[in-house]
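A single chain, nothing else alongside it, follows as structure tokens in the form predicted alone.
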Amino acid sequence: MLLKYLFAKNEDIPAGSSTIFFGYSAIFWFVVGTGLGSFNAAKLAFPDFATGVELFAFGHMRQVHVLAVILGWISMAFAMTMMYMTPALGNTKLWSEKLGLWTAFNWNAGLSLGLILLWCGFTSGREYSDLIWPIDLVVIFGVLVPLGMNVWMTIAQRRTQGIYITNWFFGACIFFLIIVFLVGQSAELFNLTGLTEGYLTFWFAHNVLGLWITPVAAGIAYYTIPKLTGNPLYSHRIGHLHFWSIIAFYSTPASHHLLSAPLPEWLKSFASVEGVLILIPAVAFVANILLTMKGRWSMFVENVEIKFSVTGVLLAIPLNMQGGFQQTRAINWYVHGTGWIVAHAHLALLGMSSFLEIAAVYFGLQQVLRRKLYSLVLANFHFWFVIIGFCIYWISMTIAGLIQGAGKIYEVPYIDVVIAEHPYMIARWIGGTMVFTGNMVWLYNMYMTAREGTIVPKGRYAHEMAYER
């Protein structure tokens, strides 16, 4: 069906086709990414697991897992939400369904090739920007620029007077991500080395998180929470405070990632101060969404999309408290280079961001397919397995990180630290495997929704029908 529409005229392509293709692609990559994460966690918990094969070495597998989640699950889920939220908020159609489908096709093909090459050892060797430069160019010019064009042109042809806060985040963050990729990958494109390469690597990693993963997830919440609850957004002014303070404070020099490196002291201090100031957009976002829920908290029990959305918002509280203060010298010296940072990264990607995206994918696919969710029981199973698995992972890795920090500071022999943290590595594997299991159930549930979900009459909302008794 995809190949048929790739070469069809735009007007002959059913509305929502790119939303559907991006949505199912995102869920698929979430299963792949968390499956690889479970595999890697097993190698850390059980050192004799899958040894003797070079391709299964942790050094080969770890970055494949990371980029499958960031570029596959998270970014494709973002693209999916943009394909249906942007036109809905502008009371118009998506500018080009055909361009959306081609973007999804390029994305899947380019990412598959990039991860296979990465798995085989073709890597830039720089964390979070491990893909080799030809794949980077595919991402920039075959994926991000076309996605941006579709979103920007859809906003431009809107039939509403203003631009809702969600579309502010969508339009701006795609632009920021293109700049981040162009500048961040310049270390490889122009063969930069040494401290410059290290600094650009972490500038890229920091701003992919700060100008893409967390703000777009927040923009999604600004749509889904009012839409699902029927309440208007508590405050558009607070929403715009959130938007502009993200731009002002999160686009930092990122040198707080390298506080022990020989970078200028003023640059590191500036980054640390701005890092603490991210609490301003964080408090604005959480307060705005929780106040929007006023009078509708019963939906947290009754509605699976609200469960995921509100959980994602609540996880933003510890995420930003950690993120703000661990950038200060007083705390960074203790947790830097430990499992604490791994736990924090998963709190952002698997916690806040993923929970908000899961809700949006559940909601969007039901609306575009015009089908009732196949099984609420499976959806609730998905929620509980993911939240319990995530909490086990996050807590165990936080404890392991504190053990590692103590071992580093008090010069405990390395093997003693490894032995002390081993039970938490097993807990990490259990938690990650629970998330993977929940996602496989989700993929099945959404597949069956497309095949056998009850068709929703026009004028009705699928997510509302799902909760009728």
The other form holds:
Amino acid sequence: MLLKYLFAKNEDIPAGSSTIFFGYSAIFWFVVGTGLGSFNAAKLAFPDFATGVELFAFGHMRQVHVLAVILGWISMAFAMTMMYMTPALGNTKLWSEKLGLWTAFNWNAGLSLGLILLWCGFTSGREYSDLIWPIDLVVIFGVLVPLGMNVWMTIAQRRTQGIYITNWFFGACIFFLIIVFLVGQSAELFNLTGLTEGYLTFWFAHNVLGLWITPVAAGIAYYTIPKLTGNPLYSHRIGHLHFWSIIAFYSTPASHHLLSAPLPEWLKSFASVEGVLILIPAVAFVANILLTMKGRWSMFVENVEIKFSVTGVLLAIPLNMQGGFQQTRAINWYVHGTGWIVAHAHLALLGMSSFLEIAAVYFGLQQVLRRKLYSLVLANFHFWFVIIGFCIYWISMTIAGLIQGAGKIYEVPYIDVVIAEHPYMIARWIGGTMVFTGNMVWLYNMYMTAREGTIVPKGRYAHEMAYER
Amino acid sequence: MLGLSMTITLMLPSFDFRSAESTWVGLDKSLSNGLRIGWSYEDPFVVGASKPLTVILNANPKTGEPYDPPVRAYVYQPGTPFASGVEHPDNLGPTVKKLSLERGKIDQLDRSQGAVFTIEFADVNGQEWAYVVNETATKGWTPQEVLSAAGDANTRYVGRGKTVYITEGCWWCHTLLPEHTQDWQVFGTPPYLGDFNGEMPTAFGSDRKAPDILHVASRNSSREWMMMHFFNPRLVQPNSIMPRFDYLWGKVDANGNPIDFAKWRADYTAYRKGERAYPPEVPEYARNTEIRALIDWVLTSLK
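Alternate state requested, the form predicted in complex with the partner chain (shown: the form predicted alone):
Complete assembly follows, chain above in first position.
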């Protein structure tokens, strides 16, 4: 096991150890997170399922699902990709494997503790910032700062001239995330109250998405697509446009989540305008990646990593179209607080972002382990279960949201809305369960890859051998 | 670039928030919830420890002079941390702060002695303002006196009830924020700017799977209904997806008899199958239970 290296000398730790630790942790948390999601969905569809036990109450588990997926799966998958992409792009080694292993260890320990406490009701009562502040401090100083050190130092030590766009995203986004955590959690540390607290809660929630989850996922695509297809990135300039416009336009629209709260009107209007402008980075990103695929579209069918990556990029199109427009006052009043938003959030996290990370984890683990994927059939099974499950979820929640919106404006008694939504709640549960099943298969597949995958000879890529027996 | 965005989205709004004047709703929420809900040093197990009590006074506890309408007082027993606006009067807004300091004497406090507060109104420049009065300093009321004058029947565990709302995650389904655009008719008036001063956490919710309950007690103020609905929502609303909160009753009922949940559920299942004409009776809750606090909060705060 990798834990034995925690106290080893840095030189003695094989390169790639932290990638492996993070990679398997991420997949594990993905299984846990989606399992909880499926359980919660069952509770909404069948309210008397697992009833009367405090720990299995919906209100105790909902936030555990959300944080397990965001901080466990997505963020650890990010860390995993940083551990192998950053050195590869700088033509160097990771600054410290040992620090990487410790980061992964702290992360798993801190998150497990935080989520168990949260499950038992130790909460700050702030959405997305639910963890109590001592755990937030562990996240900041035990996880994010060491992760940042490793990435920044690796970039500083690079043996290439420029810094590739992926590393721009990695280095900058960790820095942003630390700031976002410090500012967002200051409400709890210093007991800032009232609308200041309410606003900071959503300032945090928005920026975790806007300055961490979506840009890092995009940064990953800038690596995997050129790497796997062998095509150079279509345009570095457009990549830079993407990077800078994210910072300019996506760090500001926090208050578009609170259009119906009594915040200053100028702030809401400002946020809405900035929110539409996120179409600029979005179009830049999607166009850049799809143009990079030129001439290699057959890989979209043949290669499982490209299949995941490109699907993720394609999902970014509806994601940003929804995101840009649903936050304007003209549309938001209809969909605010309904299942539409839940569908949109899953489009961002389970759709666009997760698909890009899944591809990067598949690719990275094969690279580092020097083993070919155990079973391509299972990988395709994974793909289809996740995409079909996701689509069922997304479509059913979008419809449920539109029903809720209509119920809201026509002032239908709420219970009739609950009744009308019921079939879609069942569909949501089926979709979520499919995603969960697919992920369990993935975990098995990756476990078997580590044990029995065909060894990849030096100088070859695992994906080149996909069809060789 | 990031600095500019932080200036616009953090610094400028903070000026707006600072000048927000607290309304009666804001003062009432903040005084009855105490310093903060959720995990804190004073309440490490998040069970609603060290929270103030809200009491309904029908008469002055010192002189016996009757109050009509009754007066709402907020009792901070010795050691309980004071509400945010009392600890930091700046959080009340400029005018309310001035009134509360000059007329309400909220600077003459001692946490180790506890204190009793009420909310009064004053006319300033032709406008009515609510402000906080420290009755311990102005009338000499002590927490113990006020609690025994009111008695348990007139004591509401509002702060503890709000804690249950937070830890049980009611706010993942319900919101406390009627929307400006279309919720007036059904869910009531949206909150005003000053309704949040001193509240921590605001927890108004973002994902609505259930009715907004900011004003639920004005629609439905029946304690009986709430009891049945929390024990098993399907007793009063067969199509509800709200979870059962029967575990908030604890182990024993109001008379100290153990509650037999297994039997209750079996009887209820029989009723749903049509094998019984009536559902089983919902047990009366004991005095010091979470469910009592929760219902106190719903019926007192959500008017």
